[in-house]
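For reference, the chain that follows is the form predicted on its own, supplied as structure tokens.
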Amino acid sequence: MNYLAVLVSGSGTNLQAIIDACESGKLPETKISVVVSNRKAAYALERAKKHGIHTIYHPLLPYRKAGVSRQQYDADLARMLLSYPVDLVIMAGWMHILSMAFLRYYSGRVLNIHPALPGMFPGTHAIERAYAAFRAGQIEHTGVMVHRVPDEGVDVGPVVAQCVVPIYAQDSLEDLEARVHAAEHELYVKAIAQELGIHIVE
């Protein structure tokens, strides 16, 4: 059995795609052992609970109030995960840059997804920035990538999988967002399978 720990901060649509792939057998012999959120109101936590997946709420604010470093926050997160079987750590909308205090525990086993192609629009609001660049005639398409997280760089690291997402002249921002998110859901499942060395069951 392969085990995933999924880190989330928001609604959890990528998490849901992974849950569905695990439960349907598309990702055979794969299970999510724990879902962690740094935001209590993240709907992703509800998604996990509906499927009987253990959840952890790990807020940063108490650390800030106590004057404790981000590195300590990350080290504590890593120690929490050590209680669970974890083959891969999946960042699925986790709005927090992981430091080496966490990454050293899971070297080569942390994946992140970014709604742009490698080297394009790192950081937040990537889809909005791609849409604006298309409208300005600077790009003809955008995409999605999944990469390993070796260090504290933002949306950099060895690329595991990527795909191009077209942008059409008639697209609204909402149209493009929907197309990118659909591509994310498919690509992340493929990338996880590839990293685990398993065959996706279509």
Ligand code: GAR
Contents of the next structure:
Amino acid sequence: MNYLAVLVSGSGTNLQAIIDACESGKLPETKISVVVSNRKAAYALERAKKHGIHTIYHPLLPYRKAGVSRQQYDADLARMLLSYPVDLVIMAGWMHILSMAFLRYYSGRVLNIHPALPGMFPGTHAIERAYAAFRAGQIEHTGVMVHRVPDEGVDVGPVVAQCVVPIYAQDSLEDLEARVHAAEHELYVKAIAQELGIHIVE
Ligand code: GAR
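Pass me the form predicted together with this ligand as well; I've looked at the form predicted on its own already.
To see the whole picture, the full complex is given below, headed by that same chain.
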């Protein structure tokens, strides 16, 4: 069996795509052992609970208030995950940069998804920024990428999968968001299969 830990902060649509792929057998012999959120209200936590997946809420604020370092926060995150079987750590909208205090425990085994092509629009609001760049005539398409997370960079690292997402002149921002998210859900499942060395069952 292959085990995933999924780190989330928001709605969890990527998490849902991974849950569905595990449950349907599209990702054979693969299970999510734990979902961690840094936000209590993240809908992703509800999605996990509905499927009987262990959840952990790990907020940063108490660390900040107590003057405790980000490194300690990340080391504590690693310590919590170490009590679960984890082959791959999947960042699915986790809106914190992971420091080496975490990454050293999972070297080469952390993936992140970013709703843009490599090197484009790192950080938050990538789809919005791609839409504005298209409107300004600066880009003709956008995309999605999945990369390994070797260090503390923002949305950068060895790319394991990417795909182009077209933008059409008549698109609203919502149209583009929907197209990018649909592409993410498919690409992330493919990238996870590739990293685990298993074949997707369609
Ligand atoms: C996704 O679009 C993901 O690519 C993005 O956060 C969203 C989470 O959505 N991540 C980044 O922008 C990383 N810089 P979800 O909670 O519905 O999966």
